[in-house]
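Shown here is one chain on its own, the form predicted alone, set out as structure tokens.
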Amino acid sequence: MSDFLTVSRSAHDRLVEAAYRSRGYTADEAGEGAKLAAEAARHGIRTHHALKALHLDHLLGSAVGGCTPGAEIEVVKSRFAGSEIWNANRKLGQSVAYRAIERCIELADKYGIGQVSVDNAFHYLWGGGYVMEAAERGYIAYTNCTSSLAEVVPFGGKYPTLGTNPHSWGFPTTAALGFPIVSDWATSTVAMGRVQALKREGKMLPPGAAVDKDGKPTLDPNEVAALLPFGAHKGYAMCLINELYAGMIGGSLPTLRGRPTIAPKGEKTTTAFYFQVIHPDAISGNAFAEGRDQMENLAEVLKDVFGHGNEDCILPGQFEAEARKRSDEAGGLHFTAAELAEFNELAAELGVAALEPIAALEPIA
């Protein structure tokens, strides 16, 4: 349990969009990438904000050739009117995120349901943030994409060669719940996101997430070498999906994905992003019990749900929901001492003026 301090997401967006710019980003790239560490920050998602996002780009991406900044998208040519191919030319993975699921909903409009797969793309981050931002607009969402990097043994094996592969759904539940609906997860027992963050914190694993160097089980952040699968052979399972996905789209090999110095002449070291956005209407029977309309009767399906003496049950969004609350309520973004500290020696770095705190909170945990 930490103190949490609140700064302000425009001071926060300014450091953020430095830095990118710093790197050869484009304004509009830049601007991507600090609205999505916004909304992670906003939304309580520790493991995929700011610090995470220049990190993932310092380790694997501008730096080294793994990004382009200002690159452009290429849309490939398809026989199918709801479906789209994209060729990201490894552009800034948050930038495309939000492009595709913007068309997506273009196509859903016009078709009922569209989808768009990305080859050659750097990883986006939080997929939950794109999902949502669908949801609250009244569609269905689901996104999946192939990690940087293999660092997840499959079930029953010993060498890492999965992705964490996330998976996020988003429903448009608003109207119902005061909030959507969003399934949002790494198929790993924990991401390594959160591994670099109980590292920050000086905080232990839980059991069963992660091995050593060695193979063998471990809860120090410090010794990770391996994640493995959440729920054994079903994680495993939806972590496999994602591979699936990627492999037919035109993904590389989960072993050399994001490490180009490895690779031999002619294969791909790249990422692959599914994005689907379907319009309620196109799958609405419209026979609704009681002579109830479509969000009424999902409203009176969650109400059955979490009757019964389930009322205190929680809701896949529901801790996201809260965090926005609290986050909005604050006038800001909550970071730890920590990580405020990290983004100001960024702030340093660049020669920009350095975060400070607006107002503490209370312990969260």
Contents of the next structure:
Number of protein chains: 2
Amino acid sequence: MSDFLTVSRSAHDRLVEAAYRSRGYTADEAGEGAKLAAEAARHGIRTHHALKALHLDHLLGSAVGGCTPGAEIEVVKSRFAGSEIWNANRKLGQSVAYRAIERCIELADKYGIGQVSVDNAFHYLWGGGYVMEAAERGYIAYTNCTSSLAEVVPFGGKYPTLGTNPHSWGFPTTAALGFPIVSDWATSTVAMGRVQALKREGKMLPPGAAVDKDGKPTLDPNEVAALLPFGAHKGYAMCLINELYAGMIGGSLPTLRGRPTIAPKGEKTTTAFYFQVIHPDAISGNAFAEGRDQMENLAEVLKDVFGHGNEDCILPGQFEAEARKRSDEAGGLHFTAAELAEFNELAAELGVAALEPIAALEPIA
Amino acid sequence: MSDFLTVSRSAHDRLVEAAYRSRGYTADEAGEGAKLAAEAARHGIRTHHALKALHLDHLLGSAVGGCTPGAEIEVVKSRFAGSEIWNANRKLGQSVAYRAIERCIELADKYGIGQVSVDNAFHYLWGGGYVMEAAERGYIAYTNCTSSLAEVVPFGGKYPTLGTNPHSWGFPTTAALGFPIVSDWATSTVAMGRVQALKREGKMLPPGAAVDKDGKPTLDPNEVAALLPFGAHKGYAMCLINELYAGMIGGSLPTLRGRPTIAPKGEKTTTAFYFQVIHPDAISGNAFAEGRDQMENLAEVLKDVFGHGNEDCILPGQFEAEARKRSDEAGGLHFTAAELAEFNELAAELGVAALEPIAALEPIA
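Structure of the form predicted together with another copy of the chain, given the form predicted alone:
So here's everything in the complex, that chain up top.
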């Protein structure tokens, strides 16, 4: 792995906010976009940091009408006290997602569980970031969304009609483990980005990851026409679940989603989000063994699961927690020299200060 | 596949209820136990019909104190309007689960989403049965539970410290498809029962399904010491999630669960359940493309996913729907001759009328 350079978070945020502002986003939106990007970089989520976020916004977002800077969220009228339904009007996904998780927390504080569904949404990038924040504040949090493009073939099928449709869960295990358990993954075996990387490296795909143009399984990244769900029929069901949520929230045909140029008039091409937060007190029977309290009990359960010779297991969210520790110890965010150069091209374009590395890190094995 | 015999549901229910009553269960419990068993048989769930349910009750339930006939559910005091917390006091799992889903539906009708967590529970057998019932009545329903015994090794580990921990979801797709989508599976690649079956048949396991006594992967059913989660780190996270819920509800150490003989005094060995129901109106943005209503939109989404050459895909819940159709057309429940003989041994023991086959079915391919 190449060496990383550290840049200060405040300098990073200033640059990223300037980039969002230059595209017409409000100060709040720019701040929320920069925050999610910084948190992604801080936790080692290299697929969803600022460069990717801004690139995606350019390709599918503000530059082409997929995302509308300054859009207002409308709360749709509903008779249900523990739920809210939002029309995001294509507002920046990160802004919508941070606010939706916040609203779910308020609902969970009152009802024990709260949900927010979001129609007319634009990509929120890193679902793990939102549930992690809620988990650090002591809640169980969950989100799913439909990915913009249908790239995944249903189990037993031939043609991509499903998104890579991620699920993200966060659990309040900071007291028990030092970090929140965050399970956050796409329901395809690999991401399309991974296929591109393997192609560049001249390497083969793992089995069960992709199909060619005829719908036949392939290991050759050059032959890949579409992806397959992970875990056969079980992962396929996880992928389908997001389409069912989206179909009930307000999303239209998966094969038209994110493809406004081919959609007939009257069709919708936006994605949908679903958020849910649970207050841990609202599920606690408060009768734990050996006089433990809830968090002590959770700690003992985890000690049992990861004892008995299982000490080397990686927990969901552990890599993110380790990356965060490295970032925080270095006092900033880590990027490669190539990434830094890209940030600084952007800085030059925007006429703002370039990012200066504050220290060189030891290479990470 | 061997031929099936059809028996009338009422005769089946009378016999199964008599068996539960003979073990001290109340009329309500016996009725709920018979109902879940009949629904399992009706939907082709051969792993959780009455013979299995009664066998499990004998091994781990009423005969050994794991389950307490006539136990009363206590509702634990809570400040959260949209949630309930129950102490099941080891009441029959099927009774608890049917009532919990019913209570979740009432909460969802009011709050849009409702949850019931259950401490001190005993095995509810077929999670799919409960969410299917809610889905047929128009709701999104979800349940998870911790399996009695830790048989699954965490990803990257060596020793079984996780249950096979199923997740079950039901979706209101009856208007769209003719049946509810029900995704219902254990988080192990295969069940322990499947390992036994392969051993008898002299066949090998699929890769990634099990480990031997040293924690090494094995394909030989004779060498199997423990199971592996499906889908590598993704399925492992799904398996772990149930332990996190259970640890926060009131379950204690997974390696002691279902093993009262080895648990120290003061420990708990019971399982925990989690139930959740969502009212579809509480997530609907009510702005579907082409003037569709919510269920029409869901139908169009599913038509898109399972079109384009994907017409042969099997949907989650489709096998169950097909089995149900066969059962309903034959006017009863299907069992093999060997199963019927076992039922009638039970009938003789209990001194009740034997089950008579009402018609022979054509063999199912």
